[in-house]
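Next comes just one chain, in structure tokens: the form predicted on its own.
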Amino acid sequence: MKRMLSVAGYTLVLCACNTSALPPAPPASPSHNPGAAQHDPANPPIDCPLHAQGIKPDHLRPFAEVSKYIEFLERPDRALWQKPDAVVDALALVGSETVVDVGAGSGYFSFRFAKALPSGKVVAADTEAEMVRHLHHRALTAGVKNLEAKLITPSDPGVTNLTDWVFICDVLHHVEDRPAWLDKLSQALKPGARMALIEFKEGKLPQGPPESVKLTRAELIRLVSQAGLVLEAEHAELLPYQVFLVFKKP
């Protein structure tokens, strides 16, 4: 799985996973601050995903150390060739699905999926606890209620039989045991579930990983087909530097 540093360049640690850097807040008083938001009893605060998994936030890399990487992932010029909105549109989501974004990183696609799923859910999964911290914090501060940040291991994509779509962008070439990883993913999916797979094309490109780690289109199809998924569609002309394949669980 790809290595992802975590977080957004905030001066203070605001994430619910780690509030030790914050000064104590005065008690809220509706009379003194009538515009303050109050928690709806029907929608309690989101539990910290790292705390739920026993991860201690004081052992994570600090925000300042990784903020530049988040900025790199979210840089405006990336949209020129990654075309994230067009990629989401290409999946033709109806809005009620559950989408698992494996290797979600900063949430570049995850939050776009959340907007496209008004009655659905996106699970933003990553192997880096710092990225999960960032995703959780961003969802809280932006009020995105249909996004769940999830910490996964490099050997398990974290997919369940409740998943309608798996989204994997520039991740598979980082996976060490690809057949086992894809088999675990496929076995977890229900019949009819789909997987969108994006990887960089071969050849000298202005973006992407070294040529030595790239997977050919034929190799991608072979690996996923061996795991039991069937190639359903290909968006061959959408992305200038990447292969964009869609597979389905029979």
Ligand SMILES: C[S@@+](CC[C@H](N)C(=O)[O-])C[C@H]1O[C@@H](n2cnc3c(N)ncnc32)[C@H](O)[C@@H]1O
Contents of the next structure:
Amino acid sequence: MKRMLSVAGYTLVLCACNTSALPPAPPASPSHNPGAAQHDPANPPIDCPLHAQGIKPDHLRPFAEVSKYIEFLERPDRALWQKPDAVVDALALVGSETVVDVGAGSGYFSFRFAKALPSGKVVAADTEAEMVRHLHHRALTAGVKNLEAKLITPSDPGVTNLTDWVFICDVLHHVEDRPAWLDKLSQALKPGARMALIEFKEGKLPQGPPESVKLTRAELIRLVSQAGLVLEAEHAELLPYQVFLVFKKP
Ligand SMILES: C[S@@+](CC[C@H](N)C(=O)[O-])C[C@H]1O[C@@H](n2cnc3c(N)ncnc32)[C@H](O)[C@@H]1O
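Shown: the form predicted on its own; wanted: the form predicted in complex with the ligand:
Every component of the complex follows; first up is the chain already shown.
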């Protein structure tokens, strides 16, 4: 199902990459699809990445549930301790890199990376189709052209040998088979590529997941080193509640 939206002179075909901000769509039927009739081959629609990956967004669960999680990730007070701009600055990007934000969620970091990469790009990858829909919609409506929303599977982080930086914040503890996942990630990277890894510190903290799912700093270093990446730096003082490590593919 497609909807037309006029943004800065461009007609975008949203391909049901809607959020609750848009009115409910009419039932799917070819006769209700004006976008198809008006399709102009010279100006092809910016298609939804879910369609490109064979998912029918019309079949996703209601957006309300996801929008609550997005609100949680984007809560204003998070910036006080998450320091997203300082985290992006700490990577010292030159601006032409390709960064893959694995488990991007709402795009809390992805949209900041997009700004820091005027001649590069960010791939905002997530396993939740609703998040990918949100990321794509947000990029389209905000006119962010160097952000690609990508649906990945839980067993494949979706990085390639074109990736300069992998960014993973509060995701690794969600991954089931961490050694296999990290092996896949490491094998896909070219020599010299880097990975920034952020996870919550152990102990009672005002933020973060339950203690039972946390990974210790030593465990993080062990897991990533076993996958063949080398610890290059640690931003130990930057974040009050999280470990922030940088690894490099030798
Ligand atoms: C706590 S959120 C963090 C989002 C974002 N990185 C941030 O810091 O705001 C965790 C995200 O990881 C995604 N996720 C869970 N399992 C994953 C996996 N195996 N591979 C990639 N992403 C995953 C979830 O869908 C969710 O969006």
